[in-house]
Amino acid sequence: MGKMNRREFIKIAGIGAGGMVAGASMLQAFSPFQIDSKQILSTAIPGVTPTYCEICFWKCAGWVHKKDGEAWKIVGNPDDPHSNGRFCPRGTGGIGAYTDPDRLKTPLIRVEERGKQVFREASWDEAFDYIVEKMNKIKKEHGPECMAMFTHGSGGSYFKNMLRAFGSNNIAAPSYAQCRGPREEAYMLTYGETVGSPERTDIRNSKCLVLIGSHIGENMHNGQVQEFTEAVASGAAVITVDPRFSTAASKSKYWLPIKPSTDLALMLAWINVIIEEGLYDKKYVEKYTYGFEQLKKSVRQNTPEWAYPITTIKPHIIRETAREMAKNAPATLVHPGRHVTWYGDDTQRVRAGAILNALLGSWGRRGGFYAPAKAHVPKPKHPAYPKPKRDWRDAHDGKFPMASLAISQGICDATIPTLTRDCDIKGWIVYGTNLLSTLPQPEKTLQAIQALDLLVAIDIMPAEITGYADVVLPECTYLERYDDLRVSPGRSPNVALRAPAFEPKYDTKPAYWMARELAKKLGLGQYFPHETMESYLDERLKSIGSSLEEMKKLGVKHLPNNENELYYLDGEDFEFATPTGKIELYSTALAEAGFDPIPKFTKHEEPQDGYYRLIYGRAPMHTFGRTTNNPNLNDLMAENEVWINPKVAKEWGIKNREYVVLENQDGAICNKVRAKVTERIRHDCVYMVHGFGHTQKQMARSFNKGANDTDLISRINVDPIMGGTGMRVNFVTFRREVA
């Protein structure tokens, strides 16, 4: 980071998007580093480049600085409705993915056998002709579609266009099967419509905020926690349910400790007294909904009595915050989350907070739900990619059936070789995504990638996914390249620039200009009609009139909002994209696939004596293990830990920070990891944050600090709806780590 010192760092990065949520009314005045974007139109400042954020999804504008050539510093874009020139934690520590020494440098090719981590360093040219080399092999002897591609971040986007023009659409993301993907198959069930990324919720403007197993302030989503800090400061009414007193529940009026994996049963009963009260919204469930009826009558025993004895919430506290929801209604939101893959009945819970919102008449309401504008850049058109003739999907005998991605574990399952599939998949394309660590079930995943007779693997940093690649190719990182227009949904349509601050370092390229070489070297250069990115951006820019020179001036440039309002659900006609067109509180899609239309509590699985759930999170200055060997953020956050209740640790003589080994139902065992004896957290589960325990030595900050949680997730339960991996249906006991 330049000659940027630790202390300067933190000091920094404390001060960014919630100072990790420390003071509300500080945040709500307070923006650090704020640039006059008339100055920088004005005078284009030497040495300050746009960009936005690759750390996480939320892709942050911001603007680079250098300080005598060097790398100084990140900070916010003011201009920009994601950041509001705050930058998180995360966003201001992305000077150390650039200067990170372990990065990977130049292109490798394996010489032994996958997971020996022996390769030599090779020319480009050799590393692609090898790739065109196998993915043609597979193609005539196989078929395109036995190529596949697994990809998480703003480069895959080229690689996709490449693999769809090669014959192939399967392509998949982690973030849809092992994270958001039963959230938004709920919603569009329920309205017609995806809650998105950036989610379309009004945080600033809600009276009531619901946040079930959702941790604001440590997923650190910036422009959330914001408004989350706005909302609190304001006023409102904060009801966090989870089993561990987490930063949001430190804010809240009501912290329910919730039983893990009852959380349908909560709702439900939240449902039940809403509709027995006559609390819910009568004007928009009459206008708006379609199955009310069914509704009531299937809730009508799902009372707080019922819930007491499965939730461990007492009957009381339940009416009461239902009250609470019903008393600052339309504007109170029961948050989608996000991370929702629980239990593999995902996308019913969901579906439950959903008709909650539904309820409450907070969906295209202040407060609640806003309508998103995204702005039209039109792209530069090339010839219509080739029909597939099959995809992941054949693998798997109509299950999933509501699923609108390719799910990451029904590709990894359609490549383990069977008796009774015509193909399998026989090539990977790995792009930003460590899947060793991202796909539960590791021990499968190895399966899978022992039977490939090609891996590759695009990134920055020598992950284990790396060790097993055939070809390992080194991406520059965000700082030292353009990528395409970040052009996301929000309360009005705007788009933003990343440009390059700095020349690439080492022998590392930019993903466009890789999936360009390949796409080319296999005869299919067409499909990327420009040159380089510069003429590709220009191009699209100037179709909305700006260019590449203003973007680079501007960072971020707001469009004209010629849609809908943002609030316009208050009696006017509306037509859901649904099969009724109404708000579905009974779903007829699910009915007519032989679901339940109405969301019904099953009990789960409960952990035996001496064993106590997983369950697991994040930390406001990573993201997964994506930064865990990050120099900046490193030093803010080493090493996760393990939260244990006292009365548990007392059990098991265990000390607050002493080293244990957690073992889980299966005996599968994970690195040591500090203990934290907390009474934050309930007596029968365990927590720790996701993305530590690295064995891949070349990470040489985080290589075997903390412990991985992937390494104890041996089991999972499927989501039938639309394949979410279940994955806190795993159980651990305590083993002493021996000095």
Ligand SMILES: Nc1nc2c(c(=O)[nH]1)N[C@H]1C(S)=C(S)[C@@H](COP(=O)(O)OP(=O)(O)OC[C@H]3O[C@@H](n4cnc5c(=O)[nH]c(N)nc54)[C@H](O)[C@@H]3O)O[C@H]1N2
Contents of the next structure:
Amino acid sequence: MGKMNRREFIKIAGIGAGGMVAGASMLQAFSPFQIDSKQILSTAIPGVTPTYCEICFWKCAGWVHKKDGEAWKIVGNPDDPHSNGRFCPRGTGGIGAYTDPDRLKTPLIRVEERGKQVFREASWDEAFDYIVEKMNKIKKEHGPECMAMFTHGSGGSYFKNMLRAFGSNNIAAPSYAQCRGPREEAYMLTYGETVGSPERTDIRNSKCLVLIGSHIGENMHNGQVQEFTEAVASGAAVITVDPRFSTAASKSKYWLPIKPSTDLALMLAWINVIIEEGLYDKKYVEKYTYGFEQLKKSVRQNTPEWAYPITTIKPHIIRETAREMAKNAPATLVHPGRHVTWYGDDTQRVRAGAILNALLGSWGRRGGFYAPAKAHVPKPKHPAYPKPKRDWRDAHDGKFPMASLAISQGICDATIPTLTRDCDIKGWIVYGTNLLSTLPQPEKTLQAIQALDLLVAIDIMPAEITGYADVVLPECTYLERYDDLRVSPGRSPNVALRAPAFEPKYDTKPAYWMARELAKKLGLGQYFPHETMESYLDERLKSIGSSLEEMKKLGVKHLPNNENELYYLDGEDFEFATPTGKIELYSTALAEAGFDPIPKFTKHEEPQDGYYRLIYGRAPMHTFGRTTNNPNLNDLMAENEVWINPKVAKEWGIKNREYVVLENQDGAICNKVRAKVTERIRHDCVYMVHGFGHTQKQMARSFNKGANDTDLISRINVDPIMGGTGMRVNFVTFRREVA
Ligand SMILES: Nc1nc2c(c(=O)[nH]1)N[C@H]1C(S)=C(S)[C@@H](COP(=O)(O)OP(=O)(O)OC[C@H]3O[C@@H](n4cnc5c(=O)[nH]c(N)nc54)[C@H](O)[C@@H]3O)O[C@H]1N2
Ligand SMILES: Nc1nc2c(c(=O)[nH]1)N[C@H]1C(S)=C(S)[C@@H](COP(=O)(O)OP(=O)(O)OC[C@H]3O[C@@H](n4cnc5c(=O)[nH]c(N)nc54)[C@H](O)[C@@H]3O)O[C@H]1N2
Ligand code: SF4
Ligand SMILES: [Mo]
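To test you: the structure above is the form predicted alone. What is the structure of the form predicted in complex with the named molecule?
Shown next: the complete complex, the earlier chain at its head.
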């Protein structure tokens, strides 16, 4: 990493080495940032370039500093509401994405069968010609709809534009059906609006914060962690529901170590107490909500005594925590979560949380959810897209009626040939998502891949997915390219610019250039009227009275905010975008589609003797599998561990730090992984951080380090409402392995 050695890097990241070892102290270690934001006055300093971070999807804006032409450091932009001038350890280590010697370096074309990983280096022209020929053949023989795309990350938008122009809208993002899809649909059904990203949660002003699984502090979304730290410092009562003693649990007034998969029962019991004890916001409920009487009747049986044997949470704790929520309302926030695809009834579970928020009157109130503002920055026009004749839905006979985006598993299903369907998907474009680790049931993903006529992977690393591609297109990193403006919702409207701090290394190129060149060769050049990103951005920025030149100096620009009010005024009339115009405690749309209009608890399967439920989450210094090979971040955490309760470890004779192998109910096994024997997890589950266990030798640092939870996720429960894939339904046992 240029001229900076490891110690300097750690200092900049604001983490002492001690903080890395003890998970529970991460929050303290995280908050005292050692960067003085005043020292980073942007404009005048040569060698300073604005960017927004691509290491995770919080997209913090910051400044890239060079010294003697080399990468030096990245720091937060003080004007940026996502970072408030402070980057998280991963963002600070982001320079490692640029310096990583294992990066993809040239376009590659496969020369032997898929997965064997025999490629030849190719010129860009050759690579594009190969893709264009195959795409045209697919279009001619099967129709343009037989091309599909998976995307996660900034550059995906240009490929989406290309694919829509080509005539397909089979575009899926794992951030929907493997992440926050159920949450967005649940809030849409209840409030007629989604939660969005960054979340519209007013954590900063919250007096009582209820975290159901959300492991803030390990889940390191920057501004959110900062607000959480602020709320804790000003005495907010935190109620954390988690089978594991998370970092957030260590900051909480109440830790409820719930039996995994039973959260919906706990939430129904809370609703029961809040209604039966008359603790709800009566004025708010009467004015804004629909279906209170039905709700009251529906939860009558769901007493704390009913929930106790299901959840293992004692009735008096359920009552006490319900009263704590009501006492602080409306500044009580039942956090909607983010990765919520857990058990397949996820839309219903998240809806129970949405209903709690409505009873507490916290939607549209200070300390609850604010109404976000977003800058209006028109995009330059291009011709209308052709209308596809069919899409992934046609392969699903009317299932998942509330899915508002294509679901990744749906694309896989529609790719695997069946006798009953004549329009299998034949080609995939995969931008910035490592499908073999990201989608559950990796065997099925492989089966779909093997059926393809064309697989194009656009990545910066030789990630697992690239090993199966016909053509690999190496993108330059976010530090070497422009991307579209960041226009995200927040407390006030703002835009942020990403400009290149460095020339692209090797023979790598930005996604915009790739998508445009491909489009031109496909005869779709009119959809990319701007030859360069500079002219595109400048045109876009001029429409709001700014310019590329100005944004290069500012990095983040705040726009006037005249329409938006953060909170509802007392007694204000408001029409919600739901069928009844009210907050729907009773969902008329769900009723109409034949689903429970009010969430009901049904029991999930439990592990048999000798088996434990596999749960997973995040580590503060990594983002999924995308950072595990990053030289700076690999240094901080090279492999994951499996958390095991001491009682279980004793039964199996497993010692702390010893390597074990896990085997799931279907006989799937994972790479060897160190045991972390700890009281901080329940006895009926084991836990690991996602993103490890890479199988690609070309990623030298992360190859074969730790285990991949995905290898053990051979089973899913699909959410019938919107197609999310519940992934915490696998049970594992131990196989001992000598290190
Ligand atoms: N450092 C870092 N931060 C990240 C990311 C990252 O990769 N790295 N990724 C970002 C992304 S895309 C997302 S979606 C978010 C995800 O972050 P969250 O939305 O917080 O994800 P969860 O799956 O809710 O959190 C995992 C927690 O759920 C607990 N858990 C497991 N099973 C159950 C259960 O049955 N009930 C309850 N109550 N808890 C359970 C686990 O013990 C763990 O503490 O993180 C974001 N932030
Ligand atoms: N088993 C399991 N599965 C999960 C999760 C889990 O916790 N456990 N989490 C789920 C969640 S919440 C989410 S959001 C998804 C996330 O899933 P993904 O977004 O697929 O995350 P990664 O696995 O990090 O894959 C990102 C890929 O993008 C590449 N990449 C990084 N930067 C760039 C860039 O600038 N350009 C290009 N072209 N490529 C780039 C990386 O090298 C990597 O190959 O996974 C979901 N799947
Ligand atoms: S939270 Fe960290 S990794 Fe994510 S965008 Fe911000 S600085 Fe980057
Ligand atoms: Mo996610």
